[in-house]
Amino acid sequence: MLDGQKVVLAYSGGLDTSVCVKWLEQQGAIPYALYLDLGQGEPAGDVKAKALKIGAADAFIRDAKAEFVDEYVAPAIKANALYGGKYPLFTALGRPLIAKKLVEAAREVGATHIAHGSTGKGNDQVRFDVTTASIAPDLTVVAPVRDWNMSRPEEMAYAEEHGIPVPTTKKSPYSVDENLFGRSIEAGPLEDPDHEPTEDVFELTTAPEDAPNEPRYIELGFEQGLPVSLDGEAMPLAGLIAELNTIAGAHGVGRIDMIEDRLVGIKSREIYEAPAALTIIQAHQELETLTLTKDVLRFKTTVEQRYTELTYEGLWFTPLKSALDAFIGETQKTVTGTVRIKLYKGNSIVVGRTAPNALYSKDLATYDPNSTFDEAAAAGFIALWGLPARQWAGVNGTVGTKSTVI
């Protein structure tokens, strides 16, 4: 069936893709791993060497950092992205990007086939299938992991009998996936709705009960809907998301804990760790509220929640997606200032904004004497604002109550 085909692997060094190797390996194919840097901390040349061990023809090592924090974070911090309202869709992000580069490597090696490790259960199934399809719709897709139908037990003891080292083991069975812009737990007791995470499953987060006693409060500067600064130092987005993981996770912000609508229709119990990228976006939707109209405020969450779905859904090379960028990108030019974050035991708080383009005015705003709105003006707004809920009940009697006019 794969007897001499060449295979591209998205290779990540974890139990699925390592098992994935030797199983490709073992149908005839020739697997070549590609792995790409999105600042998950892997050192890559271990999992280079790991890969050739398995049984890897060659292995690349791409550094994708820049790529993924310009062309698909960026985008989704202008678009607020948060699935179900808290998961900033960091794995994702990953996933177009790095279908795209395995399709970039396949052509490099002339391999007719790409592969994935995910499970038939998971959302990255359909994001590295339907990215593929929409970029180089003659390449076929294999997924020995969800075709096999192997449980992660029987993958263990897959790779247990081909001697493949993993960190996964019987007492640690979680499932970690890591970039720059999160970290996501799951699997093993943390499918138990009820079971409250321990410890030991976080790594970017202190414990909101042992963080600092004293708030740590901190400034975001924004250009045109990006962060450009921290406290006052100008910084590239990668680097500002970074520091901001380690500030902001210290003081024990960005956790957590949600049950999620998976595409394939079911729900699943997610842990994630995202610091810099719920920290972030909170500071932007507020800058957001202080130069923005309240039309567009408000239709551009319609806008984002669709964007948001497209993202998630694995459909971000895609004619509505692209159209969508265009109007968050309209929006985002006056989306320009500072926005003051106190942070303190878990809890991250706005606690000041100030923007070149503000629409608010302390003249207009303010109750003092020498304000300049024209109160006088506000009784005649009144009465035409009123007009068709006092012409409907003068015609029709009231509504929701039982009296009637008389």
Ligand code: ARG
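None of the values given here were measured: they were computed from a predicted structure. Positions refer to the first chain, counted from 1. Take the two forms, find the largest set of C-alpha atoms that superpose within 1.5 Å, and that set is the rigid core. What changes on going to the form predicted in complex with this ligand:
- Shown in the overlay between these two forms, fitted on the rigid core, is a CA shift at R353 smaller than 2 Å.
- For L52, the Cα coordinates differ by 2 angstroms or more between these two forms after the core has been superposed.
- Core-aligned CA deviation for A10 between these two forms: less than 2 Å.
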Second form
Amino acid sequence: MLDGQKVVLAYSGGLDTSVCVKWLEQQGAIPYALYLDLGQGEPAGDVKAKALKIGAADAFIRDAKAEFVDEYVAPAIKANALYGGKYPLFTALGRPLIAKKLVEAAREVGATHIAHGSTGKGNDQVRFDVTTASIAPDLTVVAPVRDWNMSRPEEMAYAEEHGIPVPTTKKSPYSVDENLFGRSIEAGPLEDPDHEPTEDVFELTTAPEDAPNEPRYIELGFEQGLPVSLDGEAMPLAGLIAELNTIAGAHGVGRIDMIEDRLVGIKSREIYEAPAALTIIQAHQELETLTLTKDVLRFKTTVEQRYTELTYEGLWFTPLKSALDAFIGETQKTVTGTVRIKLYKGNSIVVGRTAPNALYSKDLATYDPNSTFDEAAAAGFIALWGLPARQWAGVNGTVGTKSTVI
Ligand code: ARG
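Please supply the corresponding structure for the form predicted in complex with this ligand (the preceding block corresponds to the form predicted alone).
Complete assembly follows, chain above in first position.
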């Protein structure tokens, strides 16, 4: 069915996607490989040469870091996007961009199909497939690993048989996905949710007990909802994230251990490292409490929750997500200021915040007798605020107490 069809495959250079190149070729397809740099670290060897050697008709290597940061990470920061209240979504954010780039490459070479190496158990397949449906409904998605269902030893045998380089080092028991906003680690011993992750799981973070004994103070400057400076030095967002990953990671900040509800119904145990993401979102939330009104803050929490679910569940390019972006964007106009954070032994603690448009007023809040707050007005306000409760009690008696006190 793929006979003579051009297929653009998301290629990482690893065993799974290398096997995919060959498999596509064997189905009669004309495979093209696309390697995208999202800040996942250096590729192993010459990715392009490898793809061509295995049988790709052509291979493209593209740097998508700037687009990733500007169009995916930045909106997620404004949305304080944390799935399950913990996971800063970096993998989920990368998928729609990879799908978009696959579609662009497909248009360039005139392909009818795109392909990815996701398995049938995860969220990533959903994100690739639904994103493609949203932006290029005429293209068909192929997922060889999902459809073929090969075990690792079978893959190795297949690779050997077809002259695909097989990793010689003992494979790590973990499944890792990484980009510049974080690193996710699954599988192996981590599948026991009661097993404490050993230090070999972590790469971006120092164990809190081995972190420096002296705290490190940092200052994050924000403009309209996005971090723009670190310790007073202006930085592009990508650079700031990289720097903060190093600084906060060295203090043991950024480890996440959670049970996560996947879209396909499975509960999975996930370990994440995201020192910069967690620190930035924490600081951003803090600055919002200083600069946004109570009602906007409350309503935004609901929007954030939905935004996070849409992102996690592969609905990035959808009308609702786009409408929520508009709402969130509107709220960020005054989210400008500085947040001071203490990093210490696995903790990031906000210790100060300032903003030119701060809604906090010391004159109003102070317990000093010369406060500008009109305390006399409070009594009248409370009389009206409590009126419905008083009325209810008069008619129906009390609710919520074990015994009647009227
Ligand atoms: N559970 C996370 C998510 O769904 C991370 C998935 C990581 N993917 C992987 N192939 N290791 O977004």
